[in-house]
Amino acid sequence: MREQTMPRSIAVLGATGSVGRQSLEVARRHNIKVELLTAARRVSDAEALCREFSPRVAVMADRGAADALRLALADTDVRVYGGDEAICEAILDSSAEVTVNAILGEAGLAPTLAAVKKGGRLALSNKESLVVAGEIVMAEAKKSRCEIIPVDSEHSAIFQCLHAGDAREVRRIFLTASGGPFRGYTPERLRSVTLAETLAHPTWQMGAKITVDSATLMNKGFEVIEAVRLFDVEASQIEVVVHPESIIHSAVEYIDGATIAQMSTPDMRLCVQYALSYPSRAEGLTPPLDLFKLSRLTFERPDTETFPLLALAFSAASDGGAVPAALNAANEVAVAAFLREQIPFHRIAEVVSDVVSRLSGAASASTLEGILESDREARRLANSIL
């Protein structure tokens, strides 16, 4: 039996968010030293975590929040810094064996690139890093020999299933989706859904932005792009399957007809722990799956007419360049407007589709600078449309 191995120390980026907190639960369970913690602006939450885990360094993206945290932790040995650049500097200076990137949104891209440059292992939950600049991130990881282990439940499942064969033997990847709160709705019915209804995800407890993306199926679209980059497959090899029970987290079909699926109780702590312990497994916090209590497992094709952003993401994955970055940027702007109740739910897809159609030249972008320029242009366009 392979000896169980857990890292001695980790860095947790986005520590006050959902995945960040679950990462810290795993660290607590296995007595893993947390060397670095980062957060955006939740000072009281960050203070509590720093007092419990005693990291060597804590960084707040917001400089004002960093000043407040520094004052709150004046009686400790924790060194506190502020600003986005300080996060990247702290990653490069860290001796943590594994960096967990649980930062939400495009703000996680620079930390991902810093972690990749540092080398070692990156447990990646920030999907935007691979959506916005996946080709660049994976190329840099190859250079530095950085091992990227996915934390998203679907990509963790695919990663595990891929160990059943060789990459050249993969025929299809089945990426499962819960379907979100509006599964089965017509376009007409979507026009009247409320913000509260949108934020009521049937399976997962997540942040507001990701929950909205799940309702539009944009989150699944981002996961398609992420899978293309992470596993070096064509978009045509990926098939999204709506699986409302969220028990099968994804599956891989091989050329001999065998389909290997990963099943578990929906719990992100399992994904975080596997990214830390791989290639070993360790006793975890996730309740075991009781097959006898499962009444049935159902599967449906996604409705891309009602939820067009999923089809748009497949197209962006094939186009490459800065098209995925433009897609992500426009979506961030539109979702933020919806969360402020400035636009109705159905307008999210309309705004994003309009922006992407206007940035036809984005597919030719191949440098980080070009991709980020397309990102900025997409945000300007989205705001002008709104």
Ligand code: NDP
Given for the second form:
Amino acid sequence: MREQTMPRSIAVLGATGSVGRQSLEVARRHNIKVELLTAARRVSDAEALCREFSPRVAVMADRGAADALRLALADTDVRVYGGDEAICEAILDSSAEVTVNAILGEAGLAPTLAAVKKGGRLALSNKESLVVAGEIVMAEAKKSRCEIIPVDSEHSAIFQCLHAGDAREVRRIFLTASGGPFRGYTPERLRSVTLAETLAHPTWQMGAKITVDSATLMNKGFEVIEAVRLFDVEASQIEVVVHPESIIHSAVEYIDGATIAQMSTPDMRLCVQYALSYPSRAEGLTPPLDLFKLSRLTFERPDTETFPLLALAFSAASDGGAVPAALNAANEVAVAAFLREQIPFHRIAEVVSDVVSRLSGAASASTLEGILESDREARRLANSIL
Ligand code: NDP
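Since the one above is the form predicted on its own, can you give the form predicted together with the ligand too?
Once more the chain from above appears, this time first in line as the rest of the complex follows.
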């Protein structure tokens, strides 16, 4: 039996970011109490959010930023803490019914593990948690009975489509991709693209790092790994489909030949809201689709020669162990260098491929410590190559 499950209170990790802010829009729309709010360094943004949402606790990953925020909020009741461990402690201590993890990058892994340990529901946007240590995260969630509901739009779509049948009846998952701003480019043409062109995503407004990952198709590769872990399917069951209109957010093909797709206007607020309200739906902020205005929907195969990071992610998903973690770590370093305009766009894939091929023993790592060691090693290697 379905129930209305919009939570009374939530914790928003990465509240000052793109998904974090959209989560707060959903909270505002439904009068949901924000118990805990975290960020890293953007003090004035965090201050404004604390003044509006009055969380019991706010944590800044950066201790200096926490000191500044504490001072700025001296006239309020918000308790401010600083440091990475403080984020995990605050999650464990919080009484929020749902934790939304919208932290960027591998920094989101420890908070995911804390939320999983706490149990209850985790609305997971931080895909790196599942890319880096997905096997461990899912095993721990099973033990603590933590319900992980995906926020990433494609995974939210797949999650919704999976309700149309039984897991054993799934034949294939179609993971859709917009193709990014450089769809149709040749490898030669990619050599001269600029940072501004890379950051101009055709359909989604997102943070800078994920926008770059969308342009290299690394983001799609991470989503393949995320889907393998989250839905316990083989990488070979996943078919990436370039769908530039970003209306179908993914689809599931069943053994009887039925394909169930989820469609909507591209809007992360819908994904966050569904992760909060599931199994119910609630009125929200997303304008409905006008099917009469959709002139056509198109689909293409991805070009893995021009965008080799997608193919690399498929093999990393099958290799398992610390290979996906190394892939993610090398990519974080290379993308940061690209955003600083230290390397050109096409070097991102070269650096990442080079690091992953050199870390050949990573597939055998099975513990969190082993995975984190490979992550550090991949970062060292990537920096030395740069
Ligand atoms: P943003 O860069 O916009 O925001 C990141 C948030 O995380 C900010 O609040 C930031 O704080 C905080 N943060 C950054 N570094 C750290 C750290 N070391 N420790 C703790 N907090 C930190 O990212 P997005 O919102 O774009 O993405 C968040 C996650 O959601 C990513 O995993 C991304 O892949 C995923 N995602 C994003 C989508 C989107 O539309 N943006 C779509 C689907 C998935 P501060 O502002 O203070 O620096």
